[in-house]
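There is one chain below, alone, in structure tokens, taken in the form predicted alone.
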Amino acid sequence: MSNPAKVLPWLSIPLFLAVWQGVSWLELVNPALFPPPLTVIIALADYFTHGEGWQDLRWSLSRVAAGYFSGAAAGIAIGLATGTRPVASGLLTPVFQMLRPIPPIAFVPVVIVWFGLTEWGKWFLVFWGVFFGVWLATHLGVQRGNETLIRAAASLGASRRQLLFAVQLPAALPVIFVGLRTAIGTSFYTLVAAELSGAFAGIAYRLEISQQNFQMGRMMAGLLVLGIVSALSDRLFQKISRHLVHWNPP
């Protein structure tokens, strides 16, 4: 008899689609506002075969990549500084803790004023959504290192640089990778705010156009694309992190 824990993940999505289809058949909601799965799948196929699907996907992924990698790099670099140097922590941590709760979408009006409708504004919004989570994970991961190992390495004459890269950073990597993985999801929902702030292509931009034309099938298809791409990115990151942080994968 097969293990139910292994079978259930394969049943999850078909069951979800079946419930969705059942809700549409029973007309528990207005089908014009909540179209059935078949309508969404047809709209999705049309979006990528006769519409701007591939172009929108390229624009959206390029914005996510630019904001994610720059935000992650800055978050790790500054997190290492604040986690290991009391002066940097004292100067930057209070400011970051004040700015961190501000949601990226709140910056949309400011970004339009600062950057207009250029790509810089969209990159900035994704950067903002990614940076603070990665910074906090790095900061805490480094600070919560094994004190015994740190003292042992210091007593053997290890320099501050050797302590960081040989002891503290390897110990903090599992926590940092958790922050990096969480930031993937953050980058995609920040992308929606970024593209709604003024764009001429992109998945979220196309959602707004579909809403104006009351194309509910196309809107649901766009949401499905965002979910699939975000989930695939998360799974890819999970596989990579298992190899890079094999001693304690996130």
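Please read all numbers here as calculations on a predicted model, not as lab measurements. Positions refer to the first chain, counted from 1. Throughout, rigid core stands for the largest set of C-alpha atoms superposing within 1.5 Å between the two forms. First, how it differs from the form predicted together with the partner chain.
The Cα shift for Trp20 between these two forms, taken after rigid core superposition, is 2 angstroms or larger. With the core held fixed, Asn30 shows a CA shift of 2 Å or greater between these two forms.
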Second form
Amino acid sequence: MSNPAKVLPWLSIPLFLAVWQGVSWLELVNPALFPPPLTVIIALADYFTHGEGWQDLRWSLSRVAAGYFSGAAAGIAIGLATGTRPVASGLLTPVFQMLRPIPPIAFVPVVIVWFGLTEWGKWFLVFWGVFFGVWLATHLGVQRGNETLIRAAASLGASRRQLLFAVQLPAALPVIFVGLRTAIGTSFYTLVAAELSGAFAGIAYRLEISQQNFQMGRMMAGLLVLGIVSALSDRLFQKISRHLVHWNPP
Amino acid sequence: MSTQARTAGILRGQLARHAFWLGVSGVAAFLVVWEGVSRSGWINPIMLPAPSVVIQSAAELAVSGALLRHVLESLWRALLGFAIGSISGLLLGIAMARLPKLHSFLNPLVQFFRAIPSLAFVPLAIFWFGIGETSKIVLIAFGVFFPVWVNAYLGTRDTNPLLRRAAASLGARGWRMLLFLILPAALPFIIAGVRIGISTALVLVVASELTGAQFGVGYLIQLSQQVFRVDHMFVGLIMLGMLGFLFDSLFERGLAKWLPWYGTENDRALQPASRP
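Please give the other form, namely the form predicted together with the partner chain, since only the form predicted alone has been shown so far.
After this comes the whole thing, all chains and molecules, with the earlier chain placed first.
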């Protein structure tokens, strides 16, 4: 144990778990309300071996993917339009800035009225959560493009399309990727909002059901899975974006 | 002023006016299409009430005093939760940046909790703290904590070592160093974190009210869903949008007034670490 800086990071989580387990054994708190780590791990294993774990995971991930990719595609496309055309920007920016501050979770009840408990509602919510952030990042990224580069390309005879795809888009990509990364977090949290309010499967849906059935261990296991999945997607995205925008990763 | 500069000025003014009218027509077109779709008969106007109907319902709610009460209750919760969450985030962020041992000890734990969307704690918060005010405020404080913490940490950690050494060689230590050098240097990050914290508080107040409350904008939306008053739901949504916009512009005006130098170098903090 030469270097405390190397050891310390490995201590906090085990220590936290040990204290928690100890508190639970000594029955300082009600173990039904604060299930000890061992119970949670057993519940987690049970969730994935005998329970609906994989099925829930598949449902949740497919919802996130559908909303995320459609929202990101629309955000980038419209952001490119508003970033390059002042008329499009003048018309659309105030409308989007008006809609953007409304938190997606507040839409949950409206979405239930409109779409019922169908998948469309969940996709819509994730889409709504992802779209504005990606749009704004793309819009700003394109607008902050280097004017000199654009003029140079234009004076060399680049067409509008060439200008957009060969100069403006690559220049904006690092900013767009920051927006895309933030959107990953947003998409997971909108997913939670969508599933908590009513679904038939899904990780967050299982959280709600476990709460109602007083299965605290399984609920904690669900939280664990959510944390791991969203952290993993963030990591994966970082890896991919380092590869794709290697000159300036977010 | 040279002719050229004057022409440029006039052009810029024309452009700004041009953009303003474009914006007005964009919003107007949005409202007209919405009104038209609602009145067209293609869809049930109860499901998508026209803007005129929504404004009328908003006026009714405002006159009865219910709207103000909903808004005030939400504001109070959001502010209290925000205060607790941001102060603790700030303190822990600064402490962890100043004390590397504390950082290496706590970081994995905090990062782990940061990865879980704070909304997912709604059922747990209800379980532990009931459906009263405590669970709502704990939830808001919990959600606000992380963005403020991470930005306070990054800002404090990344202060310019040259400035730090200069101050140290002039004899600054301890709280003097913290108050006059580290904190001002970390301010752009801290401000960015606080700003994310504000929007997080507004999101979580709605989330916590959807699960049950006596008053509150989120509760208004939830209640209206149960009695199928979509127009009232829209009133709630518009109030939320306005609150978000209002806080953001207040924040910006406060910045311009008290920290006029902020923004000259805020590209550094343009994209702070965030996670709702």
